[in-house]
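What follows is one chain in structure tokens, specifically the form predicted alone.
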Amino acid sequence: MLRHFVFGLLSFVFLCAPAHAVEKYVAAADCYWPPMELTDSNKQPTGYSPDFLKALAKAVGIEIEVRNVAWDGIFGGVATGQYDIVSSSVTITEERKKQFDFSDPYFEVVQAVLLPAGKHINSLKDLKGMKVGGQIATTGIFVVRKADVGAELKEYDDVGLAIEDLLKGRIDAVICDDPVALYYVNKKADTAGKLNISFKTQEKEYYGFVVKKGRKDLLEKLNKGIRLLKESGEERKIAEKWLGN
């Protein structure tokens, strides 16, 4: 008789109990960077990396959950294990790379110099004695440093602030990734018309998630999703919600 009552309370628990436990990630993006990331009405982060990461979460059977995180703390973050993935479009290169593992590249950049509406230059030389923004410890800021022009550069908590500095003439320029500088020229209601995009650079930029060194695991999850996103046509339909054709 206890025999069979065993039986029947393991047979119970069996039939109950989940027959696979979705894996489940927290990632970490700071959402001051649009289109690529942002926030909705409900301040709840969307844009184009929340949405690749959803679509990737599909495709390869488990669960992320985008978190709007300061730019300033997120890769400590993600070191101490608050977070498993930085996602925001964070630029592969070989510094990052010493204390991060990267994914594949999931999208390719290069840098944009903004500009009022009606003023130009032709290289990064002619930012000579200019005040220039850009978002801290970004590529864009990485890169006018490097040039050594002779610019005056200001760094700020997010691009949003320096753009808002460049329209009431408290900095001449913002540099930044180019669909970013795409999205205020262009989408924003409250600066479209009044900037320009007045150079671009030639050397291509590549995003990838960021992941706390040893997480080869999840690595090959990123990566198989992104792989999965291209071959699919579902990568493409993302960038034209978020980027127009």
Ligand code: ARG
The other form holds:
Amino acid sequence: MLRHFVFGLLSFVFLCAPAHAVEKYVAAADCYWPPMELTDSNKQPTGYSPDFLKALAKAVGIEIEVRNVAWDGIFGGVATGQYDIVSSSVTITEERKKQFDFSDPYFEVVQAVLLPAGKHINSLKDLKGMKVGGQIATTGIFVVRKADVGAELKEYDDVGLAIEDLLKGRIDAVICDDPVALYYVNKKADTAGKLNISFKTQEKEYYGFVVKKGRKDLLEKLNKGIRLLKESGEERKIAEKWLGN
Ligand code: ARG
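Can I get the form predicted together with the ligand as well, since the one above is the form predicted alone?
Complete assembly follows, chain above in first position.
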């Protein structure tokens, strides 16, 4: 009896303390933002940011597991410690910086406005009187709201649903980050050719990884990784893979 107990205890200690203990972190991504975050045929997270994080983790000698988490509420989970990082194409904004810490910027975007193929407008002002869809609580929605041009906003749980409604004629336009717009226009089988990017906004946005306030150790690792991937050229390779040149 005691012998079994001691043996069990010993193997437990061995199994839990491998020779090369690597620090492990969990990142949350809303995988409905292609090609930045999406799922593969096995429903596993894939895309630009999972690849970027994988390379980053390798470069700084840590492990990062990416989990698919719904956008609505994704920030809450980092606050309560369910995961360490939000890696979900999150634009660094002053509002969000009040509540969370951000890594250095790792990707630049602008907002793109999608219309059905053949239809055109030139600026935010032209959205007046139009029904405009986007993902709930994203910067695209914020930009239209702030412009205050008299558009009617419709917020969706994910941008794919907004685009579906656009193609069914239930709304008039969709606003989202430009690489995502480009993906629906050119690459996604069931929407390619049916949409066009009518115009893009001027103001640049930058993605950062989100961590709970005060996690300096983790932020330093992320920032070091971002720098290393730039220097090594790996960032460029990942961009070529997911975004074309
Ligand atoms: N960049 C935009 C924002 O921060 C949209 C991000 C949405 N990301 C996603 N994976 N659904 O508000």
